[in-house]
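Consider the single chain below, provided in structure tokens and representing the form predicted alone.
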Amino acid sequence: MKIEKFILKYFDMIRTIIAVLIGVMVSVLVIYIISKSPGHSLMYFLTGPFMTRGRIGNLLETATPILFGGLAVSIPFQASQFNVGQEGAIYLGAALGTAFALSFHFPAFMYAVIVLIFAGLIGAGWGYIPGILKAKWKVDELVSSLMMNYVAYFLGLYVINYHFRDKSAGFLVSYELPHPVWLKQFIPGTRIHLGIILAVVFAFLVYYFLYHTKLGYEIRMTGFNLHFAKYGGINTFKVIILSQVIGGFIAGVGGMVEVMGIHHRFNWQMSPGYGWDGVVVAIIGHNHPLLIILASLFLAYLRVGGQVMNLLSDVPSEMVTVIESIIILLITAEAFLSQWKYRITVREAALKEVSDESAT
């Protein structure tokens, strides 16, 4: 049957949609249990992000760094490298990018581009370390990249606090970035800036890179089967390192975009969490760059809806964490809906066998 062939072809996507719907339904149930006015709480949660232009702006602003984080995670994930160091690359890229922007001056038309490239190179260098450790000495990239996040955090904090801190501000922030470095906010009543366009452009570039270039093919084949890739002549040593480096570059750019577009100075006293959000949307989007765009918008929608609900009702915004947790658990659970797929596969095989016998 055509519908069963469709299900088999797009099973992972259907499975993800079902996981998302289950997560939302569980959250609705919890809201009805804990809220004194569940109808209003649910309305604020589901429609809150679209009530005003400002909130729509908040949705897109929130999605921008998450999208960068998801793209940065997706490339090493495609190579089956579980690198979670993008959080550190985002933080350090933003901190050292800020230091660079405050230390040097360039012509206005190229100032922002140079700063973004520098921040990206910082992230790329940060990604190189777990990459070379894994490729050369088989050091587990999960452990090394996770530990390096703490190094990046304290290193960035040291640079800003001791060398670029604006002491007149009254709290830990850097000096304000020069105006030519700011990313223009172009919709009145919102803080939507050019970074959202840049993030979408990066998503399409990553898609083209992964699915239409030789190196992208090598990254995907290495992730599919490392031994098969080696047998096929792919330099897996190079692939492992480059996947981490390219992911780190995107993370560094993403961190600096957030500073240049929203804050206009480095003000992260804690790690912002965009690297971890990137892991979430990469899993939801199955590491596909275009699906990660939708996953980032969805996660941002949940976050903004949770904030509105927390502000206007008696339900805390932590409800969003419940939804995220359920979705991730269901998507990563191999057994979830596996029997359904198995039955459809068996039925399709039996029908094909009958059809072949009839033809002969």
The other form holds:
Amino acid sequence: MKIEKFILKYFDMIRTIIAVLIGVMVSVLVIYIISKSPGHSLMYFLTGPFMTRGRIGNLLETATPILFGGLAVSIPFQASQFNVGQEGAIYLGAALGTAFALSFHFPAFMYAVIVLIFAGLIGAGWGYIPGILKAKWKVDELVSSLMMNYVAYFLGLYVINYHFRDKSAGFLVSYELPHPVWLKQFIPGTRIHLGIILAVVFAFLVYYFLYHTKLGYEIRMTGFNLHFAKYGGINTFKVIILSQVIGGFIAGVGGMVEVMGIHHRFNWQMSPGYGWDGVVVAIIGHNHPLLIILASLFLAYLRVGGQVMNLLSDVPSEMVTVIESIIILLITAEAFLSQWKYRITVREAALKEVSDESAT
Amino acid sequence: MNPLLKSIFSANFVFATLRVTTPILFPAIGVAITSLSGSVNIALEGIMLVSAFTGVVVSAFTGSLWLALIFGILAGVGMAALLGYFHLNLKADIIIAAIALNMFASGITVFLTYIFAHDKGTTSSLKSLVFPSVKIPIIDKIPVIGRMFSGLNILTYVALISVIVFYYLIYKTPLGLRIRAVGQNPDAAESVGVDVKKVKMYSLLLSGFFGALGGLYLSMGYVSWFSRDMTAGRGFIAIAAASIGGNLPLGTFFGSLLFGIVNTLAIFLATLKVPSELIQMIPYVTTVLVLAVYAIQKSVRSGGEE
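Here we have the form predicted alone; I need the corresponding form predicted in complex with the partner chain.
Zooming out: every chain and molecule, the one shown earlier first.
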């Protein structure tokens, strides 16, 4: 009976864990079907990320931009704004942030901070456009933010390619950033950099913001029920815009952190996909900033495992994308396991009735 | 005359526009049908991708265009059925489920491309068949008109005919009536005995069918191979095209045509010394602008009332 109470209390979390386990089981199945030596492939996939210090480093480095992406997605999602423009905000924040860092110089101690704020503002602007269009004229933010991802990509590419391209390099990269804006890599043998600390700090800030400030409360109420929020006196016009602006800001910072921490120059010829990863971890983490930390680590684990497997065996890493989609489908399917919950609830209620009766 | 203007006012331009419009028009019809039934389908991107891939692989391994067509359509309709099942039966949020399906499509096609063609980029090592081009008997003989409207891929004509089919389906069949009824007021429809869930499912399956044709055209008409993420946002542009056209048959056609024209313009402009990135940006900027203008007009017309 105690177990049943526990299940009811943490039902959403247990459901998520079961979805994740099913995803992992499907990947095991896929590996057994297509790999010539499934045992090895599976080992590379599941234990690969922990085998060397470098790989553990990879895991944390991979988790960093995903965490930024997830936080950036969680705020508009909490307000029920389906803005998926974080991909573009990350890309453009990084591209224009790089351009900014290469064009202007500041004293070393504040250089990095100013560049990050600039990148954040670019991202915020990118969130503002779908935000104002939605709040004022009810333009569907999903479609407009999707389109703006492509605009951001081509605009960023144009700026780097035509104005900041390092022509001595054989491929499309910007000039190297000045040293003061590099984020220090502080664990030898890895590329783990200050950005990961920044990402975790952001996660706690977003948590505090959403759950302990007035605006955060208004965002959650608006997401919970727009009309209810409106009649309760919340300025939903402001909330719709701000949730997307703040999300965009975090995305812009996240993009620039990746450039300043890992690459030290802009080198994304393709959009890196952290915005979409953000959607994935936001859904797995139920839009809760602290759970998104765990979800980001999990996704990074799958990614690095997929890469190790791709490198050392015959299973392509895209398997991970397929697994992610299955996990998300299961989590978003409300009816998944709802029968189970229903049965437990009924049994609990019956028991309670019996004990109530015997008490009287 | 300016060389650019000259090339725009040429038969080639019209011909190219129809070519480019085809893979937007098909999914736009799909989007419009689901929108009329009251659901948003943003999974057309994934549906097209899966069909494009299936068509190429089936044609390469069986050498049959018909089988490629049939399996391509089945794949697309299957994806739509999956979306419908998760949304309608398992009560998943249709937008998130569609995002997941788009991811699934992107992942599974690259995954299988690697399995079948040992390459993660394209299936160019597989020999794909293509749908034939058709010369229209009489029109072909007319000087300028012939160069504009004859000799296009057969699927382009199918797309144009689909607009009429779409019209007929929505306004002249019982299913069309039910779809509109469900879209306008599902409770009212339910109260007079319409099975809302079933109607929504049918409209999703129809969107899968049209999306599949769009995907097949991309990989077996527009080009003759599959490459990763080759839909390049057309499934999303289709949403914009349909909503500009108010999800109505002719409107959807003109909405798609608008994006076709802009895209073609971008191709023609590429011959000038304008950075290609900026030109490629045009269709997406246009989408946002058109959506904004459309929405502003609508809100002005309704007098800003809630």
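None of the values given here were measured: they were computed from a predicted structure. C-alpha atoms forming the largest set that superposes within 1.5 Å between two forms make up the rigid core. Positions refer to the first chain, counted from 1.
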**Prompt:** Superposing on the rigid core, does the Cα of L21 end up 2 Å or more away between the two forms?
**Reply:** no
**Message:** Give the rigid core superposed Cα shift of T345 between the two forms, in Å, rounded to one decimal.
**Reply:** 2.6
